[in-house]
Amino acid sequence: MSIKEEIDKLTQELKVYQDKYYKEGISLVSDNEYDRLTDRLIALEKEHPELQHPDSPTKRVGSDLTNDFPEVKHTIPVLSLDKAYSDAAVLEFFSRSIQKEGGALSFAAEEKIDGISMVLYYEKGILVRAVTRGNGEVGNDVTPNIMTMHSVPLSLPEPVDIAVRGEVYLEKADFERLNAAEADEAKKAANPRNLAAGTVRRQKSSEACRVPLTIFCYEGFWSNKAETPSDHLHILSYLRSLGFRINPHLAFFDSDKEKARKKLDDAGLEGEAYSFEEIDEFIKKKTAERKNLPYEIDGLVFKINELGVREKFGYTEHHPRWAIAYKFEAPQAEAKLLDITVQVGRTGRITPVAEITPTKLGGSTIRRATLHNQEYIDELELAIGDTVSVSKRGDVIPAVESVTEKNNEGNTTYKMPLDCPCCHSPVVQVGGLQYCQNYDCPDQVKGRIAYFASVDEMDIVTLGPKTVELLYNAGLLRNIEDIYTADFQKAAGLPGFGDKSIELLQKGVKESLSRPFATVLSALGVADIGKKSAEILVKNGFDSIDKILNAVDRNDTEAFSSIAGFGTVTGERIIRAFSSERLRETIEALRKAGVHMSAEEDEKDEEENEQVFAGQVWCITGSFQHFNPRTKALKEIEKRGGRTVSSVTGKTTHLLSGEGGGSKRAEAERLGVKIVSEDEFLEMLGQEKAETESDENGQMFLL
């Protein structure tokens, strides 16, 4: 047998085995035999690439070669859909369409899969390109990754030239399994759609094939219009006969149920038949079923069935006039993307930020929203001018969630700059993130100083981000340690720097010298060492900076990774961070300034502070004039030996109650817990009720 004959034979055998297994669940050979034949075909194709079939089953395995995803122009319109948020709006679309046509129409209804829109292009029955939606005119060619999907035919039983639209998605169970197996929390995906989108753009198709993506196909466009079926139902039927997966949860609407059932039967399709009057019943049913589906859907798509009418109705610049998407939930807010700016954080991480039209959301007007990184932008295929859906994640950080309508300016997916927008140093890629490696980048320096001084860290009153920027620009602050050596009297004359402001700043700097070692450790801003991690390190024997540095000098990764909740990656990052000479210089300068570098120093301070709250358990509720944020009061309690809790229980001894105490105060009264007012609390601290002033963030502090 010649090499060509062996390749042909193996190709056909493996195609039969794959089809039987992935379409019918039948194994014709053992796994070992299948792997042996596949390995043999891969070896032959590597030696003789000119003999590889364009639809070779080895395409399912993927390649370790790095992929490039060039932009490709679509040959069909790939647009967004007009939207409706009520059954009345869908019914109005039906009525408007029928009136415009001047005759009877019928409508197909399909689930709107929450996945990645994809166009599969076939020439003479062979898959030649798989292209993302992009901006509707131009998308990314991701063919190598899509070829690894067993639900995508590499060749068709007929030599047709056809473009097929579908939605690539990941089932919920597969998402949960893959996310649970991911050890790195930072790499866990937020939802199945995000993981599917990231997989479609994996640089190596051998990695993409490990994620069990699948596809539902819902539209076909024939190059030869004479081959196009007469209506949508027959398109679906034909696509199925060619080997494409179509969603079995199809519904069909006509003027009466019997007509709808007959058209489904004529097309040879299973599905539910409805009359127009039953639209409300159908939407309620699908809304209730949604949570039980094995995949995510975010709505329903209603389409005119008759293709001749579709052609007559045509398209707007944004959407077809013959279809509408019913969305289960109205977006929290929609806005137009005006621009994307790029910020540099204290660690050098470069983050894109969406600049949007002013939009009401959660009781406030937002103008900016996070975009995370370039991968996230690519997943959304986001371009300047797009209309986007914005939410507040955790009711705190506004974020762009999806593109609801593509721009009509022809803008393509935004690409982040290759240089740092602040210092113009080259940007480096680390995983899915981009970093400026210039330690002296002004934005990084200001970010480190502001983080160190922030309320949740060293809590230096009045030294917020705006003040840090003023002092940096004036040359007074260039590093964290400068906080303790700078002559702030030289700031006199700067905006907001009167005698009182300078006095308050100096007082805040002095008070910060008594912050406990765990707080100092967290305030240094080392990756993976936040407040909780710092406390865990101290409790596990790393109760001084010298003990940490000694372990780093020994390159003792295990000393850190063996701590519960840390792991090898965290251990390696800690060693890498504390190996930095610049960080060590800062540590030594802070030590010299008198900042706590051990828990032993904390104990000395505690001895000096009278432990008036020892043995007491405090809870806090309401808002305060002198303690904003309330964590300031928590620190005062803990500094004096008290323990703080988040809710009132039978063990709570005191409730510090401000304005609007609510349910916690009522529970304290019921349990007989001692309720302390703000004025009483000040007296207990040995302070008198004092005049207050606001800093640049609107927070109150004592004068």
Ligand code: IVH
Second form
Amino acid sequence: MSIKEEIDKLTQELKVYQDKYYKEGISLVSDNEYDRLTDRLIALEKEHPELQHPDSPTKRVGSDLTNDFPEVKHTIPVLSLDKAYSDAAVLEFFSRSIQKEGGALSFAAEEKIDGISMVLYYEKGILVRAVTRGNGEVGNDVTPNIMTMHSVPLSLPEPVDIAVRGEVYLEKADFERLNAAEADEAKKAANPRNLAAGTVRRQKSSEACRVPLTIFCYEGFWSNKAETPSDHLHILSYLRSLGFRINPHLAFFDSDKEKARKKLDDAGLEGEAYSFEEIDEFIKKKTAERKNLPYEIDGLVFKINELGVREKFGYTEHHPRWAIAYKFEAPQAEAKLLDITVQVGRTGRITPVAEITPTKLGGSTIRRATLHNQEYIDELELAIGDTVSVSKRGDVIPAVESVTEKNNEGNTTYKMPLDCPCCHSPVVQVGGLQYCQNYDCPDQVKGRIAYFASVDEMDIVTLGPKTVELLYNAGLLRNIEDIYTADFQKAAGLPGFGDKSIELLQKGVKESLSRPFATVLSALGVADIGKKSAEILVKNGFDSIDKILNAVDRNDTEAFSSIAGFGTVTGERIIRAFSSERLRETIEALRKAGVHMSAEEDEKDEEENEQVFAGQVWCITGSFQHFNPRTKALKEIEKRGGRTVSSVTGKTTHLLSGEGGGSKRAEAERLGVKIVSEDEFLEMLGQEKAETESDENGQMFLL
Ligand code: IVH
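Give me the form predicted together with the named molecule now, not the form predicted alone.
Starting with the chain above, the whole complex follows.
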């Protein structure tokens, strides 16, 4: 047998096996035999690519080659749909259309699948291209990934030239399963549509094929008009006969039920028959059924059945005049995307942010929403000028969820700049994210300093992001360590910076010298070491910076990766981060300034603070002048050996009572718990009122 004959034979055999298995669930050969034949065909095709069939079954397996997704022009207009939000609006669409036509019409109703819009182009019956919707004129060619989907025929039983529109989606159960198996929190998808969109754009089709995407096809466009059937129902049955997957949940509307039933029967389709009057009943039924469907739908699509009429009615720039989408609920909020700005964070990560028309959402007006990264923008095929649907994820961070209407200015998918918007050094790709790698990039430097000084880290009062910006621009702060050496007197006279601000800042800086080593470690903002992991490191023997640096110098990844909860990746990242000369300079400068670099120093500090509250149980109520947020008072108690609790019980020994303390105070009185005022508390801490001074404005503050 010649190579060509062997390839032809294997191709034929495997096609039959795949079809039987994926369409009928029947295995004609053992898994081993199937794998052996597939491997053989892959090997032969690799050696003789010119002999590979365009619809070879090996395309289902995918490849490890890196895909790019070139922009290609659609040869059919890929339009969106007009929307209706009530059954009355759908009925109005029916009667408006009938009136315009001046004769009888019937309508097909389909589920509006919440997935990724796809156009499959076939030439002479062979799949040549699968293209995303894009802006309707230009989309991305994602053929290799779509070819791995068993519901997409690679070749058709007839040599037709046809473009087929469908929705690629992932079933809810598959989404839940895959998301649960994803260990990386950051890689978990928000919903099945996002995971499907990400999969469609996977770089390696061998990875895309592991996500069981599927498709429902709903429209066909023939280049030879003579081949076009006469109505929508026949398009669907023809598509089905070509091997496309058609959604069986079809409904059909006519002036009476019997007529509707007959048309379904004529086309050989299962489906529910309705009369126009039953529209509200139908919508109610579908709304109730929605949650039980194995996939997500976001509405229903009503389409004029008669294709001649479709042609007559034509299209607007945005949608066909012969169809309407009923949406289950008004989108959370719609806004126009005015621009995309790009921010540089302290780690150099570059994040695109959507600037949108001010939009009321959940009680506040939002103007900006996160877009995560370029991949997310690509998945949404987001372009400036598009109308977008925004939501508040977890009720806080506004996010762009989807594009509801494409811009008509011809803008294509937004691409992030290739250089850093702050310092203009080249942007580097690291696992789907974009980074500026210039350590001295002003935005990074400011971010690092502000992070170090933030409430959750070194808690340097008054050194917030705005002050950091001011002091950076004045040349006073150019590095974390400058915090301890800068002459802040020089800041006098800067806008909003009086003597009082300087004094407060100096005091905050001085106080930060007593922060425990674990806090210092996390305040450095080194990759992977947050508050929790810093504490874990300290507890696992890395209780001084020198111990960490020694392990780094020995290149001892294992020392870190063997800690429970840390993996090799974390170990390697810690080594890489602490190998940086610049970071080491910072560490040495901080050590010199007196910042804690070991747990031993923490203990010494504690000894100096006598354990005067040992054995006591404190509760706290009301607000305070000197302890803001009031958790600061709790820290003072704990530092001195006291225990703190959140409610007054029989075991409570003291209640620290500030202004406005209500029920807890009453409870303390009832139980005879000692009630301590703020002044008394300060006295107990040894920071009597005498230590409080007033500045020239007569305002009180603690030195
Ligand atoms: S018909 C010209 N039918 O909804 C034909 N669209 O919001 C227009 N969609 O871009 C599309 N299920 O991606 C049609 N049964 C269905 C659909 C459907 C989902 C999507 C499609 C379209 C979007 C419009």
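Throughout, rigid core stands for the largest set of C-alpha atoms superposing within 1.5 Å between the two forms. Numbering follows the first chain given and starts at 1. As the structure is a computational prediction, the values presented were derived from the model and not from experiment.
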Honestly, after the rigid core fit, is Arg670 moving at least 2 Å at Cα between these two forms? yes
Does Lys547 shift between these two forms by 2 angstroms or more at the C-alpha, the core having been superposed? yes
Rigid core superposition, His654 Cα moves 2 angstroms or more between these two forms: yes
Value in Å for the CA shift of Thr621 between these two forms, taken after the core is superposed: 10.1
